[in-house]
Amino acid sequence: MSIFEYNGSALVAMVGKNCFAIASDRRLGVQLQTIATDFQRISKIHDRLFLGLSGLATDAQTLYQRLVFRHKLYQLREERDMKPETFANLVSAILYEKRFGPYFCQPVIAGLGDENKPFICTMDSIGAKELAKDFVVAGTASESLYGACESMFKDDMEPEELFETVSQALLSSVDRDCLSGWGGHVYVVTPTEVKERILKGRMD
């Protein structure tokens, strides 16, 4: 078993008109045996910034750390807060001055950017990026992911049809990954509000 499958994961953020969902399980294992049915993987940086990191959980929590730090210092010195792009090159650079001896995460990075223009992305666990338009996702049930989310996408999708669309894939999604699953999380961020939800799922 790899390392980034210790802990089980999954993620997955998506696009829509002027907004953008990002969604993980809420599962923590070790291996096949469930720790805690109520972890959370999605962490706030800012109103319009929200940073996902699967892979081991005691990395994520420590890389999160660092992150929250560096954002911290930034809005102190530039008396605002960070850009997703920006964001996104500052934890590329953050995994790949460890690349020897990495954080075995991978991150999903979702914001809204100038005129409210949705940008998503994720890397490895040394920082290289992968930018997409439509979706991105990351942890022990992507493959699956990659499946739902492509059969469900479309473009320019309002809030509401959003995170039915994010929800439907995550949960039909994580029942088909043993390391992954006990619900879900949903965030779905527009310009003006934040939207937490919590799904249920599948208990086993």
Given for the second form:
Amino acid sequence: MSIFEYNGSALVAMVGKNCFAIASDRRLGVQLQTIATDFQRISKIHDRLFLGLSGLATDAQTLYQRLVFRHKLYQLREERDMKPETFANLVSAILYEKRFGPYFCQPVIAGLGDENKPFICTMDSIGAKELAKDFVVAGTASESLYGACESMFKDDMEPEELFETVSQALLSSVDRDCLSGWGGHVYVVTPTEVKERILKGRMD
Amino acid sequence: MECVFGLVGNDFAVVAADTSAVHSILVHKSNEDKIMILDSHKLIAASGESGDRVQFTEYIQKNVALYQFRNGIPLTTAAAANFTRGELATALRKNPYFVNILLAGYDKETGPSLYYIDYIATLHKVDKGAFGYGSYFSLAMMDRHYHSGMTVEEAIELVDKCIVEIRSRLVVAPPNFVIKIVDKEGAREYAWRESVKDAAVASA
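Next up, can you give the form predicted together with its partner chain of this protein, since the form predicted on its own came first?
Okay, now the whole complex, with that chain kicking things off.
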């Protein structure tokens, strides 16, 4: 079994009209055994920037701690929050630092940039950025997620419709993957508010 | 073959561990205590490679004590768990410790808590957790019978049910178990469950 599939994960981020949604599954497993069904894969960096980390959970936790540290330093020096594009560059640099002994994670970054323009990107475990205008996916269920998102995505969705689309794409994809699932966590972020919702899906 | 499991009850947390020290086919001793009392209100139940287990838990115990000496107040359970994870994570890519840990503790402000810490430094706060081959049986029993806010009697009954399952269904089942509990009174040994006692040594 690949080290990326040790814990199991599913992540997706989607762009809407002046908003974005980022969603993850909730399973923490050790290969075939499920340890917890309330694992948080998505963390807030600041009010308009969210980071999801798929792959090996221990590296996701270490990487998250390092990135929060770097962002807090940035906030102290620059007296402002990091732009999503800048943060993506930071994550990419930190991952490439470990080029020959990498963190076994695939991050998904989603944020609102200048003029509330939504920004999403993903990268591989050594920091190769993949910018997209519509959606990005990561995790053990990524292949199913690509298919589900491609067929369900529409341009310029309002937050409520975006939530429905992301939720349906996530749930239908994790149902085809034994290593991810046990519900979903969806964050829908607009310039004025962040709505966090928990999905109940197939609990198996 | 080492079995460790634990759960959180009403105002306490209980952990149980098998007590056999095994090398290949030989059982060195069957009363090895694998649950260390970390400080007055914390327990570390550890399983894995025996040298690493003793060395690592003692290291954590001494550092937790040092913190208390330096700062005049004890670490919270969450802080101790995160410290333990940090040490495991730092060592992971150099000289990893092959120790799985269940850290149970009681804090005055937040009550009882149980932390699952993998040997690759995956940290997660759980209500019930288990390691080893015995986890397949104890987690299943706990999934069936556990509910939040159990009394001590109910919890010990559940622990005993898990021990019975492990003894009857695991092929090389450890015969003896130790149960320790932590609540607002502190961390202490609760009971032993022995089905094989060491032969008494003849006096000189």
